[in-house]
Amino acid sequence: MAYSVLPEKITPLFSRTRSYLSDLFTPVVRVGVTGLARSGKTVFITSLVQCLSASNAVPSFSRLRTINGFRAYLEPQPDDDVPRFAFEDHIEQLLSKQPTWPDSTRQISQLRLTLEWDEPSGVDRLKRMDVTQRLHVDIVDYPGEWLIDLAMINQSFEKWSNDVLNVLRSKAMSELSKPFLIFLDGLDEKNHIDENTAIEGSKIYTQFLVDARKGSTAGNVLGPGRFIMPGDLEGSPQLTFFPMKGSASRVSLLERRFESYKSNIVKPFFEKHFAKLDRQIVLVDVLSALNGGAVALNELEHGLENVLRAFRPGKNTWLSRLLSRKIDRILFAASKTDHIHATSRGRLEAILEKCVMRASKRVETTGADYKCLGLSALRATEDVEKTIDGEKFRCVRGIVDAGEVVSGRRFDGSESAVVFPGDLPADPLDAFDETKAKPDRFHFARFRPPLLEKGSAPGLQGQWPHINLDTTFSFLLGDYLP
Ligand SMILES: Nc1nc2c(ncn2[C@@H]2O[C@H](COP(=O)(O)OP(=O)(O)OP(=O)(O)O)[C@@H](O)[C@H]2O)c(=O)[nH]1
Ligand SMILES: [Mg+2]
């Protein structure tokens, strides 16, 4: 495609030669981007890379405007065996005349963005010579579902089965887990689990995991993560086991698969990818959880507990021994905050902050090197106030996505509408209170992405509309810059 991310000043040949010479000395920072499915990972990475690399006279973020000669461009990633983040495809979709959100991605992927700026050199300062400083930023996008599996590492098949079956038999899950529990009860006690039964059972169990995630955020805590988000393991026999109690010989096939899942899938992911991260952003769809009421929000909190456990393993655990360096900054971002009015955005941040704080207390993490904020990587709405019968409503206006129903009307994706999503509670604790926070109190509509012209300078303020993308960038990478 025609779109170029190389700064105009640098010819490709010059850029390549210089890369070979200086790459050995260029620092690398690896930023992990995670979150559950549809939490906004792809839109975030695409927006960030676009705002940094679009060739512009004025850098998009205020943090960059004081940096002499700042520029950013994509370079080949260092790991040939990891799929590349399809930046060009995603940006093409967003910059088209009929912009659409990027397609769902189900895999780990990576992108190398190189930042460059001019700095007076110590030796040649008197001669006013500038030297080029460089920083490689390797962005790694991976499904948050995979973090769930960390808990399995130290568990036996028996312990894992007991824990999972206890959740499945709980009142909250009884309806959803019925088909799987009926399947388990129907198994002949005299027979060992064979291949066909393992396949059938894992299908029913996977369906349960998928259903549980649709109805609530329970999928945050139940795994295996690859059953929900298989990546390149779709259909693999390694994903054919399920939780079951029984004599060692009866469940031996399931136990063998469980152990091979741990050693062939879970451990390599943590060793190869997770352990190498320096910084991390966790995108959290807090709005969807709020819409599920207090129960869903409490489940979200448990999910975040799992995430924190991965980032802050206790001393002497398998993971702590593996991590030679520690992720020193974690950003928890409530994504898609353009779905609500500015008055509620601060409240959303406060609710996320409560979730993370309570979860981190239980995990007993040390240090306060995390931050919570509301983020909209690509803002699709504007804030408006409407007064009806003397009452003021804080609303948002945008082009409602095709198929969305607002106030009983189905939209076809061509019309703009003013939507009142509801006001978030002023006291964040009210959102966790089952007597106050009932499900379906809010009306968050999906909006189409805004029309962004190709060839314009989208990095310029206002042209790539966002909320807090610059703050996110500064928190994650600001200390590497002058
Ligand atoms: N209004 C608005 N919607 C957003 C924003 N970011 C994401 N979305 C919506 O959320 C959906 C999911 O965003 P993605 O970036 O694809 O999420 P993801 O985490 O990469 O999803 P998977 O690839 O399926 O795991 C998009 O299709 C949009 O509908 C945003 O900043 N504003
Ligand atoms: Mg994605």
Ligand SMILES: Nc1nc2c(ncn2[C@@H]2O[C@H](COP(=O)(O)OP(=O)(O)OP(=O)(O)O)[C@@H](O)[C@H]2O)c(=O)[nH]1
Contents of the next structure:
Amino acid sequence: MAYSVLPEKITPLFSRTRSYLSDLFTPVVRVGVTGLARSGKTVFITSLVQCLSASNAVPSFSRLRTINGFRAYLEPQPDDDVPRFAFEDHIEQLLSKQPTWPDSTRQISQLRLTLEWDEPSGVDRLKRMDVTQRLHVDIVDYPGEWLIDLAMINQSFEKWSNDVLNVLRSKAMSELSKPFLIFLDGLDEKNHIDENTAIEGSKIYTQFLVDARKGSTAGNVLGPGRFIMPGDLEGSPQLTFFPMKGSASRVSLLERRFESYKSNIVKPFFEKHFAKLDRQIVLVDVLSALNGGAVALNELEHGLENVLRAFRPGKNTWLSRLLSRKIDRILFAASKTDHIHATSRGRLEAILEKCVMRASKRVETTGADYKCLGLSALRATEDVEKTIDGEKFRCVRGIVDAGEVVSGRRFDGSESAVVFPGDLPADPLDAFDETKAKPDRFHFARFRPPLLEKGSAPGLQGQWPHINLDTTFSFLLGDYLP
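Same protein, different state: after the form predicted together with the named molecule, show the form predicted alone.
Chain only, nothing else included.
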């Protein structure tokens, strides 16, 4: 009788001990996800988690087909002081009867996804204590706008102001920056900047940053990033400064706020979050830059230069001394690849690769290897060909977003249309040539999410439509799997 009772008491204890040891020895890889506004970060994370955790989606990831008993599931948020990525809300939004794209990332968030697989046959799982077939993947989502601030760390207020004001007075930005420049010109040169002036000026400058991101690719590389994406710092005095030339005494308040911003906001972000990343994906809206012509594409290249300084710091910078661990893989992904025909997707990757390569050469860096890829985490179109007057055009078809104008017709978001976005140049260098790449040469329409049919079980009835999501997964995490 004693023998029959003993296993019932020991089994739960053994199970708890095994679970504890499993968690203790389970490797953790932290994957950073960033990109500038509207690059598709939220959709990427939602799609990746859905494809890994929904059993019907696994076969579409070729890397997982040979792994015995692969499974993935969400676990509690590991860091109590970081907001959880709202996966359930986003997936419900995308799987609704009238799907809409989730809102852009406005603050840092995190999600823990655990991957499991069965031991190879013949291995005694009891002896292995189940500790070698699990992997915790902590996905850290943060706005790319915050990365822009890295360049401020080694700048004085005077140097930062001069650089920003030069951009504001450039031909590309002069119209958008006019209200702020008028404000500067209207300030009394005899008076020091006081609290009310700092607040007023920062509001006008912030509005310029918002407008600049909508009207020019150059706006994507201007900061401070927290002015646009303040998160829980909205209303903080540390966000009340603006670029201005003047004597040290006149701009002393602005300079003090500038230094506080660097010390209290920029550095802690890198120390607490960025320095702990192992892998990174940077989503890049190359199509919007292409639509702005060669000037916009060169501006994007400048922005990527600043990004590379963060991910691949030089040997003697404050960030290189800070990083005790290195990001060893970075994926630059040209998002919204489904907005162009398959025949242009390789060309899009080549243009992005040229951007990254040229930017990398100008940055004295050490560290991670990188890869460039075209990506559509949730494909909203299909490729079609359309013949007009005997000439074939490579097009895409999807539900055009409300307010979009295609061939002179404004859509209300309920109808499908065939769109010819234009063929990207075969030689990627042509995209950087101002004599060949003019603004509005292409037409990249915005599409609504596809209507995805739910199955009886959680998830989809069919496969999750995507382009290169499986390749992205393999590059970022494949080497951790058997």
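Positions refer to the first chain, counted from 1. The term rigid core refers to the most C-alpha atoms you can superpose between the two forms while keeping them within 1.5 Å. Since the structure is predicted, the reported quantities are computational estimates derived from the model, not experimental observations.
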Quiz item: Fitting the rigid core first, would the Cα of residue 264 be found 2 Å or more away between the two forms?
Solution: no
Practice problem: Answer yes if the CA of residue 173 moves 2 Å or more between the two forms after aligning the rigid core, and no otherwise. | Solution: yes
